[in-house]
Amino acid sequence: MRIGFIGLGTMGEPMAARLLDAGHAVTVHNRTRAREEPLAARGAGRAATPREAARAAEVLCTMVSDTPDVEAVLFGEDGAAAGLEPGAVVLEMSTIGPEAVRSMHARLAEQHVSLLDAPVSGGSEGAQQGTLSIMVGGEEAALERVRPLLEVLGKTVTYVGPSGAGQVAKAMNQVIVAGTYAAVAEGLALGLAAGIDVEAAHRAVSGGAAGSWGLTNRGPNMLRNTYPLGFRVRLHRKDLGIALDTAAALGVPLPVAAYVAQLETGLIKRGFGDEDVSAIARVVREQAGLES
């Protein structure tokens, strides 16, 4: 398939270069353009502009920070809205609010282009190995249409119905997450206070009804307190206002959510923006009189 891809961060890249090693033909567009040059450098073409990436393809992907940025890379000048061809498909894979995408949807059904919101979730890890969770709102046709190419992005591509629900989904994600990192940090601060061999308890719950993969995956940098990159803290704290917003408009209380809401507004404003998630636990080791 020919395929724009338009974000070349974290998750992009390397999402953008599995699709490229599965054969299709792929050009990629990124407001840094050096982000492009190593997927250039395998093959890949390279667009100057969201309307040239999106200029003959038959799928274009976006994978970018915020509403706003997809926004400007859809519909603002040189947007790729313009360059797209009736019968094309918008793989909309970042994590927006389910009204913006609702909005776009429309936006883009005037000119007979159709757009599934798709974000995902399994961090960085994840789209190196092709293992993310995908999870679709929008026209199920369209979704059957591209899903050969989501089977090489993904573990799992689950439809979860109309224009919206894919945010909503993800917005689900990404509060159970907040919750699980949290339940994570606390429990190995109360293991690290107690003194006992807190490696070997970890193992041991991690083998339990304690177990999930935030346990398994970022229980080490806990321990360790290092957070090297898997999900940035400032983006994570963007999808929890996205979160927290909806769950406003429906008059659903989260309360865990907005605490961890918290930790992360503090974690950014001291400068840990850019660190993994995970380092919601130096905020829990602190407050625990773990770190002098």
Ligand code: NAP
Contents of the next structure:
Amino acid sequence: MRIGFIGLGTMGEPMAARLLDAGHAVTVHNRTRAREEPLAARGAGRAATPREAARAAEVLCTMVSDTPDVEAVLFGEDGAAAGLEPGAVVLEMSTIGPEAVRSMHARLAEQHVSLLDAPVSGGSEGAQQGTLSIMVGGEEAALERVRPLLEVLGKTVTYVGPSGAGQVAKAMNQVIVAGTYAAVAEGLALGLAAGIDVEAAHRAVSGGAAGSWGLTNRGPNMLRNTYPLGFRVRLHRKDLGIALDTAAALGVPLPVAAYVAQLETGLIKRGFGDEDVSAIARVVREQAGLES
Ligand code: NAP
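Now that you have shown the form predicted on its own, what about the form predicted together with the named molecule?
Following is the full complex, with the preceding chain placed first.
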């Protein structure tokens, strides 16, 4: 397939690389153009603007940070919408608000372009290994056209409903991640404070009912008190904002998510916003008197 790919950050770069390696014709664009170079060296085309990346693309993938950034790359000056041909499919894979995505879907439908919200879970490891979980909202027929491409990126591709539903599923995911990471950090702080062999204890509890992706993949970093990327604290804070806004509109209280959002606001204020979201453990450790 002819694919345009916009946004080559932690997630976008390995995802575009996988599509290239699977034999697709991929044209990439990144705001900081130098980030296109490693992919160009592996055979990707380069586009000077989002509009150029969209030209002749059967599928356009966007993987940028937040709602205003997706607005900018799709509808801003030299935005992709101006380059898309009728019949193209936009795979919007960033995590943004469900309402915003519905409005983008409606705008693109006017030019006979189908937008699928297809946010992902599984971290940078999942992007590299093609093991992401992808939750898709929009027209099911459009999903069937792009499913082979999504299967290069993810091990589960799940249709969850009309436009915006994928982003609601992702908000659920981020609420669950918030609670899990906070609980993992608290459990490990307890073991550290008690002075037991926490690495052995970590191995033991990982195999039982407390086992989770966060415990297995981020627990060791929490024990070392180092938080390499990963997934930035500031991006998870953005996602909890989406979840809390969505919940407020529905009248649903999310006290654990609200608590973790406050921890993350403090981390960002203190300059830790670009660490991995497992840095929640910094605060938990400090509160336990484990770190200054
Ligand atoms: P990232 O490493 O911070 O990369 C962000 C990318 O977006 C960069 O390519 C950046 O370009 C581009 N960008 C940001 N604002 C832009 C704008 N206004 N115009 C054009 N380009 C813009 O972020 P990431 O970790 O790859 O995350 C991307 C999306 O995936 C986010 O929505 C995030 O919530 C979601 N996500 C991330 C993970 C994870 O584990 N990292 C997991 C699941 C979902 P520059 O290079 O020029 O800055």
